[in-house]
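In the block that follows, a single chain appears as structure tokens, in the form predicted on its own.
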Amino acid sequence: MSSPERVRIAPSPTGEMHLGTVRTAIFCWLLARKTGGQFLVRIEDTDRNRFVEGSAERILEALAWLGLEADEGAYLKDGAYAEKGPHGPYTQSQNLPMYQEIAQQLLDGGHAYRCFATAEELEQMRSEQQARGELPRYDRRYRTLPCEESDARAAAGESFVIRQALPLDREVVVHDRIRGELRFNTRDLDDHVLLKSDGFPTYHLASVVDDHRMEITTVIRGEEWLPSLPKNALLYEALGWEAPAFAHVPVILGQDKSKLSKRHGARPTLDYRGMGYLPDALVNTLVFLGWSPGTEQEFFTRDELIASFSMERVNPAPAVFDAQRLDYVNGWYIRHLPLSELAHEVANRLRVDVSDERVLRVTQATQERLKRLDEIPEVCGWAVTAPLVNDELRGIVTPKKRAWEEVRQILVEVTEVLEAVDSWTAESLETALRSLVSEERKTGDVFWPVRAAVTGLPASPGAFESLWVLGKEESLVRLRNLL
């Protein structure tokens, strides 16, 4: 086992948590568990323009549902936002004086400078650059402003931001745990903002400061943050701090290889709970988006995932999310739920008492058919709610190329045979119904009408299972009502 890792997930409370952030959280949680380290949750709420009230709580609720417990940081306590651990506050908006102090330290050391450019000035700058066919970027016009003038303008109350003073032409080499050695040149970068005019830090400053003070050993984040990597490395250097390791995980795409979106089946994380997906199924599906165990094993317990996981087996190539694959994985996990646990879910979704014998029976009869728990009312509801007797039901009950009067006669005979059955088991019911099969009357002529009559569905468990689920009394009541 390698040294204990301290890793963090740092979502912004600007809306619901989506699959890319969840996948990163899974990698972080697994690395912490694999190395006997700590998994931290930090809320990066410095973008006040996009802040959404209640978003942090929804993010923490999603992490709790997935079983990604934070050892330190933000979590839900009795449904409310809370924090734990010695490195708090874990919400960045509560740390403004600290970020401002670090920004001043960078100013004093010559690693940052005040920029007094107005919004109109910046817009004109971009327009002129675009007209010349250049890439729009800040042109460093305030970088050489004398310190005395900068101090005087700030003291006079003029609005400014603080920008990092990057070296003008220097190669920055950083090792990435997934992508290997990466090289950047500062001539391709601009002097980005560290502290905004409202006193709030940008991601570039706040994340570096917090990762340092929280003693993060590996920063795991999406590959969209790769352009920030040389800036982060130079900021650590300017502050005299040892930088953590970095690992940029691959982007998740839809099946058409475009950015993952709703049209590919991607939704906010908690929507998957409402749709009837199990936490283990979502975790198992997402962990394979970029990671491979190096074996043919498809399904893992949490302990097996922890034992198998390593950052070295994360592939930098883009990963494709397949909603149908998630259904397949979820069906597997549903089939492996303890029957009693699934029966409680069935009872809750059908709004009946779990002690109803039909609940356990229909659970047993349909467990192999379920792909999502939200299918329970459709797949299992017939066990507690009798079908309406109408022309639609008669159409379902009547097989193709058969007349209703012929089917009705079969059901009359079925009812008589079932009345004589004493031991109501699938085996005895099969024996009883097969006694009505002959050379002229095939099994489908008998079994289909019986199954459809008692369930009201074109697709359901077989005739023997359906009768067994309902019990003798309810089965005969439904057959007689139709007749």
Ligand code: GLU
The other form holds:
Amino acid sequence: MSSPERVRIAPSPTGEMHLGTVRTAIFCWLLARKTGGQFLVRIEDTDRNRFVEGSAERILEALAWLGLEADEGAYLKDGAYAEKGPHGPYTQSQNLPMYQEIAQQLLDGGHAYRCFATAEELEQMRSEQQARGELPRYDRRYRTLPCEESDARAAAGESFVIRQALPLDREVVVHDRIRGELRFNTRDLDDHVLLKSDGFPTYHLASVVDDHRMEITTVIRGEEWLPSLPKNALLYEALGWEAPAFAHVPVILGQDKSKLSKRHGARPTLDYRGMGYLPDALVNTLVFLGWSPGTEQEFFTRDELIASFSMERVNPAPAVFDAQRLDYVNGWYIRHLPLSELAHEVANRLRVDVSDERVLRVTQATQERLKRLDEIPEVCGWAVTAPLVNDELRGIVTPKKRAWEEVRQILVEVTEVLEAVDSWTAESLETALRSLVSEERKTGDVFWPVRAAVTGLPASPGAFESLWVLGKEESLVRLRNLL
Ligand code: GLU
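Next up, the form predicted together with the named molecule, please; the one we just looked at was the form predicted on its own.
Shown next: the complete complex, the earlier chain at its head.
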């Protein structure tokens, strides 16, 4: 058994939680569970321009809904933002003095320097580079500014950022748990900003400081962060800290192999709750984006996932999200819900009391066909709301090439036969209705109008089942109303 892993997700509260972050959270959660470690949630809110009020809370709500709550860090307590654990604060904006202190430490050690370039100066530098046909990048112009001058300008109140002084020409070799050994050269890297002029750290500084102080053992993050890897490694080195392991999980694409978006049916995570997807279905679909169990097994309980999961089975190749597969998986999980649990959903969504016998019966009759819980009003609503008697209903009840009068006659006979049925089971209802079937009158001629008459729907469970769901009294009321 491997040693306990401390892993985290570090979402930025810039909007809704995307499926990519959920997928990372699933991998983290599984690795933590598997190794008896901890799953942490940290809020990276250092980009004040992109901050969205309420975003952190919605991210935490999504995690709670999915059953991926943090062992440590940010979580929702009675609907409000809260933190737990000994390494707080877990929201970066609450910890500014620490990042500033560490930036100062880097300055003192010669691993960082102040850059006084104004926005206009940087813009001009960029356009000159472009005019020369060069790639735009920071040209390190303030790196050689003498310390005394730098200190004096800062003391005089001039605005500055702090940049990391990367070694100028050095190969950096970093191991990735998914991609193996990766080599970079600092020639290709910029002296990026660590501390902004507003005193806020950038991701580069804050994530390293926090991963270190939160004792993260493996940084699991999206592939888009790979370019940060050599910079992170050099920052750990400059600070004299042991670096965690890294694992960059593959990018998620849509069916057409372009970056996953709304166009491919991807939605903000909490939307899936509203649309009637089950947490297990979303987790089970997303865990396959990059990971595979190495067996044919398609559906997993959480415990089975924990038992099967390993970082070694995460593949670096881009993963493709398939919204249709999510529907298929969701249908499977709905079919496997305990009846009473699904009946509660049905009662909630139909706004009726779950003790209503018809709720349980309609749940049983429709469980096989539900793909999403938001279909419940459409698929189950007839059980509690009688169809309106009008031409539309007569149209649905009357098969093509038949006349309403003809169908009406059949329904009169059906009503008489049903009145005599004592034990209201699907079997005795079937026997009763079959007694009306003859050479000239096919089963469909009898069953279709009955089913359509009591449900008011073009598609629903069959005649005996529908009658059984409604019970004798309600079935007869509906038939008589129509007649
Ligand atoms: N704040 C970063 C994001 O939202 C976190 C990346 C990471 O996991 O280190 O993408």
